[in-house]
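Here you get one chain, nothing else, as structure tokens; it is the form predicted on its own.
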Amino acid sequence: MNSFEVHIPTRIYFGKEKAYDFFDQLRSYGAHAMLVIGGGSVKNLGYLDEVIAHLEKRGIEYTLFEGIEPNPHAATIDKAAALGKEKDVDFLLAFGGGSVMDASKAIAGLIHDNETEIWPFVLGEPRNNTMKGALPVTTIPTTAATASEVTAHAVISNPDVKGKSPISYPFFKPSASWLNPAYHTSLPAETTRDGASDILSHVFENYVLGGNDSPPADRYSEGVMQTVIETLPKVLDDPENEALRGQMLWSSTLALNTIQVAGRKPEPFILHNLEHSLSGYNPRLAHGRGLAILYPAYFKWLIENDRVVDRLALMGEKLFDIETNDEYEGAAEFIATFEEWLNDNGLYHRLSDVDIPPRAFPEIASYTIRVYGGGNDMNAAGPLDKQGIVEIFEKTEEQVYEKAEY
């Protein structure tokens, strides 16, 4: 096994039953909260009442800020820091999916340090890692997708120049989250799915390119992915389950808590700097979506270039027991299972049916390179240049939606 750091600061407090104690250690982080959601869904369904009077019956005072969007915009993230700035607030409770969580974190920085523009700290930009620390960070998230609840990634649009790059700190973690399916069981299918898909990407990127040095990551790695396979088409049937909500949930923090590299080689999440310059391009494609789009052409690309033909077979044994003597056998047949996965729970696209045509490809591969591989090419277990970032995409086209029969 290669050596590894492990730290896993946030707090975590699972089930519905666990309100008071979590709302109890919030006051620990003082007496006055910036309380950021989305769109208002939180607060349509009753959600937002309950959280605020658990705020009033521990005396902590709150600024509301609402309207984040999917995949935040700097701007609304520089606005809600000016506000945050302005009300003197101590800490943020974050309450909505990822996008809220890494606004959150966002805004966190910004009061702290007492700037006002966050695009310039993004990666790519001049001031990236030059950030000095956050407020405390506290988050409850109603979607089983980012794990930004546990995570020091935040992920940030620029519409204004068609961009959307990561900042990332250590002090961005956040200091406690309460995981509540019971907040779950009303999520469309649409966000169920993408999340579904988001999970696993956060298993597959270093799976995949990772090596073969540390079988505790992997088998940890593999229960995470059995269950978001098994359980995405069950919570489709029955979406107001909470015991599957919470195996969705608890999936979601356990694939991207740090342990699930332990051990193997790093290696750089290529599907999502693939997918980030695609949804910065189309704000409107949600992460987990874009993801799903890419997985087959990603993975088609990686064994016609003879890369970790052994790890995609290996997936294949393990998540659809695929049993074969020949490598390349049994990771062609993987993919072609997960292609059929893919379709029957409704994730199966091309990234021309979500306006993204085939004319912006070379664009969108320029920006990759600039942005995520520094001007250079990127290491997907060997080099991935703007050309084969394009392959990628043309791959996608080939992929067409059947609706599936039950």
Contents of the next structure:
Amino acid sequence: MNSFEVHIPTRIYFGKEKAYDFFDQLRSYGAHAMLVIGGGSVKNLGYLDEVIAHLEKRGIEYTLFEGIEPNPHAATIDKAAALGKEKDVDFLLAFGGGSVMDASKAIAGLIHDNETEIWPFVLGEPRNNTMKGALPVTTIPTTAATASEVTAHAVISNPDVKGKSPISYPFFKPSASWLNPAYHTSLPAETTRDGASDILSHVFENYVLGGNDSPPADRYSEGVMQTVIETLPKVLDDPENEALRGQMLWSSTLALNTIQVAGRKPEPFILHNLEHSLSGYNPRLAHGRGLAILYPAYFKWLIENDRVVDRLALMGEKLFDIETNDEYEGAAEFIATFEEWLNDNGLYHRLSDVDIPPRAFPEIASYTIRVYGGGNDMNAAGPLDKQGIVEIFEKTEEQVYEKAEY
Ligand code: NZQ
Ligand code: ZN
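Starting from the form predicted on its own, produce the coordinates for the form predicted together with 5,6-dihydroxy-NADP.
To see the whole picture, the full complex is given below, headed by that same chain.
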């Protein structure tokens, strides 16, 4: 196994009954919370009143900021940070999906460092890696997708420059997170399936590229993938089932907490680099949807370029019981079976279906190379240049959805 370090400082409270412990714990981060929400779903569903009641019961003052967009905009984060500074908040309580949690980390950083603008701090911009600290961040995730409730990352969008780029610091890792599946029964089918796609990607990005050195990471990752593959169709059929929602939620937290890659070779998250560039170009594109569109095309491109065929065949064997003596055959069968699963679950589309026309492919590929490759080719078990990225994008155009309405 390769050397690694794991640091997960987040206190995780799972389940309805853990509300009391979570809100009691919040008092240790200060007396004044900045409560951050998205476009209003948690308010309209009545969840926000419950959370506010918990805060009030413990005498925790709060300043509410409402209006974080999906793919959170830098300008909105700047506005929220200005309010947080004015109100002198002590810590952040993010109540929403990955976008709200990521925005809250960025707000926490701006307030701590007494800065006004987040965009200069993202990857690819001049002040990247210069942030000094952040107020404590706490979260209540309402999607099963990003694992932002435990990660060091915040992914920020800037529609003015068609950009989307991460900021990562150990001090962004949330101090405490309450995972309440009851807040997930309202998730629309689209957000549910997009989230499932994101969870899968967090485990299989490095499963594919990270080599054979860590069987524990492989078996762990297969467990997460298997759970999602089995559970997504069930939860789409029975969206109000809290037990199924809980399985998806816990799978999402398990999928991106660094244990899933421990002992393998560290390799870039290529699909994420490509997808962030896509949803930077079109901020209405959900992250998980963009990833799902890329999977089959990326896998086929890897096989055509003779890369990691053994690992793709292994995924087929472990996830779909595909057995063959020929790795190429096994890998191809894995992709075909996985495409069927994507199709059955409403996740099989072309980039042009989500308003990313082929004429934009070269521009988006250039963005990926500039921001995520630092101006150089990407590394996907070998060089992946601008032309290769365009080829992957072009391959998605062969994916015609056959089963239901998009
Ligand atoms: O804005 P509201 O009204 O809250 O509605 C949201 C939004 O429209 C809605 N929603 C959330 N919870 C709901 C709900 N609707 C009904 N019931 C609920 N319980 O869902 C929509 C999507 O929300 P969003 O937060 O954008 O989705 P997601 O959780 O998938 O987050 C996506 C963002 O996270 C980033 C992505 O790039 C993207 O910007 N990521 C963050 C990562 C991290 N911090 O480590 C890693 C990921 O790979 C990812 O890149
Ligand atoms: Zn992701």
